[in-house]
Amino acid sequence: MSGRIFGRFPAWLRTLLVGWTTPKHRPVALIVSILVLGVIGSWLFSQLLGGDDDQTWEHIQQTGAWRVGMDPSFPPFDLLDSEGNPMGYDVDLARAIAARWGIQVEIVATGFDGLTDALMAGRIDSVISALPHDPRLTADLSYSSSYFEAGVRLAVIESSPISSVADLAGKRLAVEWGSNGDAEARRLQRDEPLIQRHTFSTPQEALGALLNGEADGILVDGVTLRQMQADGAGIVAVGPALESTPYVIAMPLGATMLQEEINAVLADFVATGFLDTLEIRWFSGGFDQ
């Protein structure tokens, strides 16, 4: 082992090591070896790795700004105003989080195929950007915990008495011809065959089969429920997501700073109710603003 190497062990790590070479304890070397490389192995990992894990965060300290990578064309997450400034739920929710670290927020707009590869070259700190959970990237980057749940939901109307996808036998399920709602019921059907699968060519339809009687329930995601009950669709959604999209924060891997920063601030939010006030907000017109 090199002294450089040595060098750098903690002292108490040092004693030990030398400690327990002399002849007097060479009976109980091996197991004693066992245990100091553990330690050994774990105390090198935070020295020469956990460094890392904090840099983009001590950036956004030392600079004062946040640097968020957004696609500014998925209202009313994302879009532009018309001045050509950013504005939407996603804006709104990174400035709350920097409002709540004292720092200001730079929106850096970036076209979403390339918001990873902006994230992991460096050129900004997080995405904000109505961006889903992909669980194939959790070895290059570290997600948030959610902040919308974008997922298929089932849908009655507020009168119906379908409290949960077990309420379907026999029911007639609205759906978009091909879309994940379309997917969902046939999935349900293969579990339940008593269920009636009816396909439209647009939630819209598949809104109006429901209000009109034609149907007992539909199948859309969160986005789209969210608009049709701003647009005043008098709909409730049942149960939890059946295909949970969870919407969520993403940052650079090892970024474990930063991470609990942003879970400790939606905690908070989701807590106090703003979120809640940030969807009522921008699904009932925020984007005409």
Second form
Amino acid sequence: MSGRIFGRFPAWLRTLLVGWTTPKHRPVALIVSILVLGVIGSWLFSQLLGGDDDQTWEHIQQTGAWRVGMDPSFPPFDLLDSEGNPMGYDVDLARAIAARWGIQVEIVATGFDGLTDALMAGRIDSVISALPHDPRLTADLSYSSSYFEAGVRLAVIESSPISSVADLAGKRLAVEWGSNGDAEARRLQRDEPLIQRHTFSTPQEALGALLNGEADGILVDGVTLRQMQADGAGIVAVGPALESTPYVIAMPLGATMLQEEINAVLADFVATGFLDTLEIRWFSGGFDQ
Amino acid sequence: MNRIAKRWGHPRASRFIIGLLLLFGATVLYLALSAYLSTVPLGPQQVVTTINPKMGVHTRLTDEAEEWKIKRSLEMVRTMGAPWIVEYFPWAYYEPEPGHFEWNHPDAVINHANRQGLTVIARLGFVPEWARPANTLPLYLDEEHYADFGRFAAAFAARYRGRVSHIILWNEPNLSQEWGFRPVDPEGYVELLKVVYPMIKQANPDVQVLAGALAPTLAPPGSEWGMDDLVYLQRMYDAGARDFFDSLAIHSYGWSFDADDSPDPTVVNFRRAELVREVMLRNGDEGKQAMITESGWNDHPRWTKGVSPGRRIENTIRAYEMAAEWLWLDAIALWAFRYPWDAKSYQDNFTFVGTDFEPKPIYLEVQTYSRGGRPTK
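Form predicted together with its partner chain structure, per the form predicted on its own context:
Time for the whole complex; same chain goes first.
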């Protein structure tokens, strides 16, 4: 009976199914079984990890459009021009990435708190909106490598002998009162009580104190620092960010191809200096709104 | 040993049984040790030292699973100089089945708060699945289940008699989303008060029941999102709410306005609380006190209703000062002391303390104020 049924099957399948019954065929059946199980296992594993089945990337390729969510309320990264069109560092970054891929960008304006929900709901393909990396959301989203560090930095005048926070004992630190820079200054003071903290109502007043020689350094977030530098203040950041806030591009979990493509382009933008160009363009303070 | 082997009929049986006993003993020891180590001692009774006994904060301990973090949060509230906390106690968490109460978490919060010398204002709400129709959200409570809510609130009030002095019934019922995404219904909310208030007072006559906690909003008439809080409160009085609460809870956010800015019915600012008080007076309720159970400013750089960090500090301290002068106000609790985890949005800029318990500058400045000092700027 079984011979009649299995006789119509290919030899390898016949070996797999009934080979176990004859000692002669058992080694072959074992090898075939391992191969088949290996193939099935690999497929299941790739499915579990999302594999190369990146529907987001496929959708972008099919439509020729990349839907990028953005909250246009955070100059100079995300804002609207006088006619209501999105503009800013992030807009230029999105367009430059899309140009590399030969596709169009469709900017979708969304409130900042709704951006990740819109992404997870499939309304947009990515978020580029001065979005800080959030380790807590890595189970729900994927992130690109960082394209901008917005964390608190120590900045000094270009001729300063201070090269890191280790040189701050006895020095005067200017900060905006109550800001993250102020919080970092207070934290530094706990470890080094000789640091003198001077507070000001605005970051610009703190910068003025530094430039006038009333302070030896300032602690400001990366965005403000970059704006000060673009405005011509002769100051430099020293040491790493005291509290890292890397801006990243977010995409759906499982969008592995999209993630690879974005990271490749960003790496190239770093190597070619394009990100520096964007900073010079958008932190000069002279753009039209 | 031999007797065991003899009884069980096999020479290895004795070793096996001794092994089992050792395993059992080790398990019991491990469990006992784990239980001991996971218990956080309440510590000695503490007292809040402050120049302003009306200072408070809204804590966010509902989702704080680790007891040491609950204790640490409340210690920091005390050392900031705030004697009052408002905390949310969701009904669905503590009565998952009808009549089956699970008090472990609220016990921990309230015991630690009391030990730190804090007075607890408990906000109750959040409907369990068994008390609402299928496919509704936990803020949906229909009249059929008002008595169920009342039984929970009464059980809560009885259990924490002498330890929780105030209970707020519901939150911001003048917003549709807080009313189960139904059209807001002041008369329906008053019916809730009429059912639940007597049940609480019967279980614990000492506890003060707060109504209101209305969201400050300028929602126009007919809005699907909500109702102007001043209009809603008047309709509560019109529906006979006056005899069914002891004190009024007020939400009074400053948004982008300074604390001293004049009250105006067309503006949502801190002194809108005075307009709410005027509604109470117009309805002959001058004998009742009020509490601000949510308030504050936000210093997120990209939130349209935010202010600079310095203005946030100044306005916060000014709000505490003004509250001290308002004789009709018992306490003011600012939103929010600390979140269990970062929201990674503008919401994080409402807090006084980071999720890692790092005090923000505003915490340290308020602490300086509560000790009679001046801001460090």
